[in-house]
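As a starting point, one isolated chain is supplied in structure tokens, in the form predicted alone.
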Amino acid sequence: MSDTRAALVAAAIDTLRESGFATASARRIAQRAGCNQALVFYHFGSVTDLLVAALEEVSAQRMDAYRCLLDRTGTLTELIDSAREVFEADLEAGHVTVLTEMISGAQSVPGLGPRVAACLAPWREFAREAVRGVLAASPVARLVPADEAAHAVVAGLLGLEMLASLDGDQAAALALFDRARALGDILDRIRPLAALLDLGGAARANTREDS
């Protein structure tokens, strides 16, 4: 990315984060990054396809730094807490609201609903590959498929996060994660009791098969 490609894209995530989908202009985005507007429709061809492009920014950036909590989410504990960091940093950073303003500016602007939406893409398969993992092990495997489990994760997690942003308290939603943690302890700690339970049925059926 050109330096001022990188510019015009920083400018326009400040420009989201700060005043909103509606005030996103290209004279604005341009003073901020310090050129000429007509760089933007250069490098981009419309301000909208800048924004995309900036929450496409957001969401690389997002998706680098939460990467690594693949590694921590060998229990149901373990992902709770993962999406308990991922709320405090998104919110601490600003990137929910950059993704709220343009869910909101894809209300009035045709076509752009598509393509927030396929930014957000990546996330579903992000929290489809946690949840497989943490669910091939648990008690609550056979009644929550991965899939689902990874759309609710998202859908859960960004509801909380707008929810927070919009009057600044997060206690409500850290409540949430404490009690879906203490659920999830007693999900961990059953863990090895239904898979003894599986392999005795399935040593029954197999002696009723041999029989």
Given for the second form:
Protein chains: 2
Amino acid sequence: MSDTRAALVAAAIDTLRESGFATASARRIAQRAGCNQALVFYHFGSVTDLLVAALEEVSAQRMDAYRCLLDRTGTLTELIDSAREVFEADLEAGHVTVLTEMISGAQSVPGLGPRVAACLAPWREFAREAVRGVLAASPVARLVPADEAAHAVVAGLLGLEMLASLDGDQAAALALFDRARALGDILDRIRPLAALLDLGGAARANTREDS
Amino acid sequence: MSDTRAALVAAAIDTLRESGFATASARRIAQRAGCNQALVFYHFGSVTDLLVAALEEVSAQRMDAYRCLLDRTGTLTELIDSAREVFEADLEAGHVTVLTEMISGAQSVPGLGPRVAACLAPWREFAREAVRGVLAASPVARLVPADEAAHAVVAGLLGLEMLASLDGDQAAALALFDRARALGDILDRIRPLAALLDLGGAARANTREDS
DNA sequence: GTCTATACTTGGATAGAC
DNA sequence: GTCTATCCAAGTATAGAC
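Having seen the form predicted alone, could you now give me the structure of the form predicted together with the DNA?
Full assembly next; the chain just shown is listed first.
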């Protein structure tokens, strides 16, 4: 890939993160990339196409980091710990901001929505796999289908990111991870008792389905 | 309040909802309101000020609807039912879209962030009150502080709205409310058993604090 | 209060020199 | 591939007629 191409993509990411979708013009991005405005159209055809390329780049980067984590997630507690680690880094680096800016910006550009959705698909698929892995070993598997739980997780991360960027403070978001971790521990401690409740029937039924 | 003023606010709300922050210009909004572009500046001073007025209007409208619901929420199940009802209406009418567009748009306009945050404050305060009311009668009160739970609820709603607008489908969001309702029922059934677990200690300790 | 007209700025996009 | 130059559309904002 060309050198300026990469510079433009990087500048587009920075612009989306720091100034948002509404100011992400060819001129501003090119200035940040240290090159001419016309190169945006030469390399990408349009500003929108450059922004999509930027989102794809962020997506690809994050997927690499995420997959490394999926290997070391057995229990719910472990998953939450890993998720917190990744999310904190993403929050700090502004990766999720790029995503939320593109999602809301998609309302303003006809045809952009499906393209953004396509970039988000791997994130959602990853969340589904991670959640499925944890639920398989948990008695709540039948209470909360993996698809729904994954949707809730992705929505929660997007919402936490928006509030963090609005407040200029990510402490509230990180505190929720710590809380989730504590609840995960309790769920682990409850598990042996599940058989005493009617929850046990659901859990066993689910185990049979899996085999 | 002047007639055109109201028309401009209404047009701004519609524009934010249907075309997003990036296209919400004085010309477009004025055209939608059926009046001249210059009136935006005469009545509001700037486009940004008009958009803030639009968000304030939506906020005020929703607060009225929300407070009517707070009266009839005793149990967790009732709260979730009410929340689903309101959220479904908001999703349909696009009230939350206006909010998410303004939050992400705030990245693009210096000084807009705090003003949007001020509009969001009543929503967050309301969520805090609603959550507090339910948690007071629940054994999980000490496990999840009301402030944190409310933050999670607001973040969740924002995220669900973004995904719904991206997918053009709010079924996944509504399904999560149904799931939350089912989990709420289970929590109610678990409550009598809480005293048998170490959760009971926390719940009783909390009850003492309240008295 | 509302309109027209206008000044000024920024942005998307292309043509053509190098 | 990269730049300059340019066209045109759209935006913010103001002045002034009505």
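Here, rigid core means the biggest group of C-alpha atoms that superpose within 1.5 Å across both forms. Predicted model, so just to flag it, every value in this text is computed and none were measured. Residue numbers count along the first chain shown, from 1.
Undergrad: For residue 169, is the C-alpha shift between the two forms 2 Å or more after core superposition?
TA: After core superposition, the displacement of the residue 169 C-alpha between the two forms reaches the 2 Å mark, so yes.
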